[in-house]
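Next up: just one chain, as structure tokens, the form predicted on its own.
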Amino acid sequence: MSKPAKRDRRILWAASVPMMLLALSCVYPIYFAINNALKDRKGYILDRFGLVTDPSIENFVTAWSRARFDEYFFNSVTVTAGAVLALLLVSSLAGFALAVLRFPARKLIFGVILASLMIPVQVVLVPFYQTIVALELLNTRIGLILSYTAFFLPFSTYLMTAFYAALPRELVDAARVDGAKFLQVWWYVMLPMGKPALLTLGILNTLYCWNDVLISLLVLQDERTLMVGIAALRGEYTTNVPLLSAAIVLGAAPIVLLYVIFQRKIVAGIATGAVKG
């Protein structure tokens, strides 16, 4: 083996060590949560970090039934599905308009959308809450759906605008020559070609909405979403860690499964948007 090849191999091995340590640091919290979720409270107190010797699903049953996680799960599924569908529809239409149509102040509107990405959510919480109360959307699922749509729309519009702008303009011109109206161009031409970006955007927005605590806590105060319910399991002075671990596993399982199924498409969609944008 030549010296350059040996040197490259040593560099590869040297780079793989920190990457392996990083991977272990990500895997260990998953192991810790699942391992402690299978223990009872006494077993956790006696050996917090040891491997479970007498596994039990009692904590999962308790979290799902007595901790009302079945209701919280339904609330999370409802608002997440509604918000993601609304975001896909509105951002796709807005991205098509900003990327394809030519109208006054188009660049200004796109600049305002980009600028809104830099505003922290905490800055607008007071006027946001006042608006929710004034519109009588407090403690309603539709209010939380509209809130998620409003907060996550700038990024969604930016992503779809960047994707549609990279598509050949000739496709739109050809459809217009054939007599298609702009909505028909969007529905029959742009929407099918935008499936990679829409899939990536849908999964990312699902992650944002599902894992949110702050906005949900403000809008849906009487009924909780899953992540707010999990946060409520932490006590002021003591916490039932096995029960909390079981709740965390239940809350993370759907998102992990979703990511595993669509992992390649997520990476491909993000890479496509990055190159074309």
The other form holds:
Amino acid sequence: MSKPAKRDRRILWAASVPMMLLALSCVYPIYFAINNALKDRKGYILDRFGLVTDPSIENFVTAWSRARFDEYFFNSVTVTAGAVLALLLVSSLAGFALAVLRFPARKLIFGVILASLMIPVQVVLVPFYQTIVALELLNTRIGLILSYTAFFLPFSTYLMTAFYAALPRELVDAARVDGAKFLQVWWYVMLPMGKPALLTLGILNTLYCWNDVLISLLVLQDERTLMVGIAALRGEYTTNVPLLSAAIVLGAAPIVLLYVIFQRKIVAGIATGAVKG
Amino acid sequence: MAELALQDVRKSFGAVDVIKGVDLEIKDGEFTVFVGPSGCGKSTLLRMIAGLEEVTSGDIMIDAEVVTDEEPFDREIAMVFQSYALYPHMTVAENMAFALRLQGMSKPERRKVVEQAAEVLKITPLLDRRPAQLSGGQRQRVAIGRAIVREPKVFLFDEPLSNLDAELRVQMRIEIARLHGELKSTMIYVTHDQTEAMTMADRIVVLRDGLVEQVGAPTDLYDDPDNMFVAGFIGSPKMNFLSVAATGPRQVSLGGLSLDLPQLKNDLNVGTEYALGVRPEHLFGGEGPGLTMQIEVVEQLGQTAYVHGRLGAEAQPVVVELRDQRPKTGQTIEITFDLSRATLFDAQEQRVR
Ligand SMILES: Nc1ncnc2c1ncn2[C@@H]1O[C@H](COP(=O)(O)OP(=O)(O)OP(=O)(O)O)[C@@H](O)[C@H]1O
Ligand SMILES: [Mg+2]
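Requested next: the structure of the form predicted together with the partner chain (the form predicted on its own having been shown above).
Up next: the whole complex, starting with the chain shown before.
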């Protein structure tokens, strides 16, 4: 009895030591950011790694008001919320159509969507930029919302299609017999049934949109989103690290909050993606 | 209350013909059962009647009105699916009231209708549960409840009992029959279980490979099948088919035994091979001519026993039903043919009358 128990414990240790190191490497940057955000510049230069001695929220105030982070924050929230809503709406409709309806070239359309999943953003940046300019969407929030929707839609549509295709077809048949028209089937049956997948997509897309720098930098050049603002705080020769740290904490806070709220669902959502992908 | 008619209805999926021309008339209030082997197109035909599957050609009429191109709902049919297809995110009451809600009926009114239906189906205590919290039999009742609140012209059932255990199946079978007696609606019921077909149907439609083989009352199909397929499909255990040769216009021979079939209206071709169909219960204890058979296998079911053995010089396998007996393997019994109940089929498997 005792021998296998001993061996079990050794295996446990062998696994947990690397795991702890891994966890540390994730936790440390967070500690570093929060710690330094609370120092002033002098404090930082004198002692980069030590624990803050007289913490102040000066940097947060500066970032929020003088570095226009209030505006950036508002931009990020609007654009992320708008894009995520559009993504959920369009992908659940498209997924419903692709999974349930029988129309010509259905397979081809799905194939094209799958193929566009493989194209990295960087490859299409130039034509994408030209399109944005031609549509006069440059420097508009709606332009950025549409851009995010376009870039993240293939994956969302793919996930919704896979999810809806796995639901029993007879549910849709039953709704049609009960008198539901096309959009009513979607609204009363597909949308509520799709909740788990939609929640996953909502979280994933929020992360993508919120953390994006590249697309935002192209589309929203006069104004900025939060991540672009943070990136811009890095000077060429010197960087105000405490201010940057405060900005990073501000930028990460909503996502961390979201994570805490939906913690369990996110793990389940990653599993959904793993199985379907 | 509705009559239903199909006129040369066909369906192909791409190049595959699944329904190959079905003509059918179903009377008001009739309980019709579609039976046939797996893949013969029963579900497809039912779904076409429901409007869930497009018709390739032909017409479907309800109450003398062509509904071929109408949406399921406009046909005023209700359907009960094999998988129940209850909406998992709605309570039982919401499931049953969904159609009414889409029609714009007010909430208190809906509740009243649902409660009445629940009363009939004895599911009142379940109304506020979700489908996941119900047993298979309860789900089936809810699915039926969802159909009856609509007061449809025609009820369609696609193998509604096949997911239930044997005991529950018998119980639900009786309840559906009772429901039909109460509602007196036109009902079409799909099954591949011939016992269900025999016990529930006013009329049975036997399908094979997208074609109707025979339509008739259960006893008609049992006593007077049009072809070997129907004869073999209806009845359990299956009808015995013995190959015989015609020795006269109304006489055949089997293993040296001459059998007279005076009921035949047409002359047989002397020397031609035919198949003689005799049901297991018509092979024992009769007055007719006989052969001896050694028992190979015994299935003792209580009062009746089915014994398997081989008959005649060609050792043709047969099943015989014995009543109030305890036969033993290896025993020899006398097989007597009740020829008044026997049927004869030609090489094309069609009935010779
Ligand atoms: N959407 C479809 N596309 C192509 N072929 C189909 C489709 N639906 C059904 N079929 C084919 O049509 C035939 C009849 O199918 P159907 O489901 O009507 O059979 P069934 O009699 O209900 O069988 P079962 O007793 O197994 O339910 C089968 O050969 C099936 O493969
Ligand atoms: Mg079927």
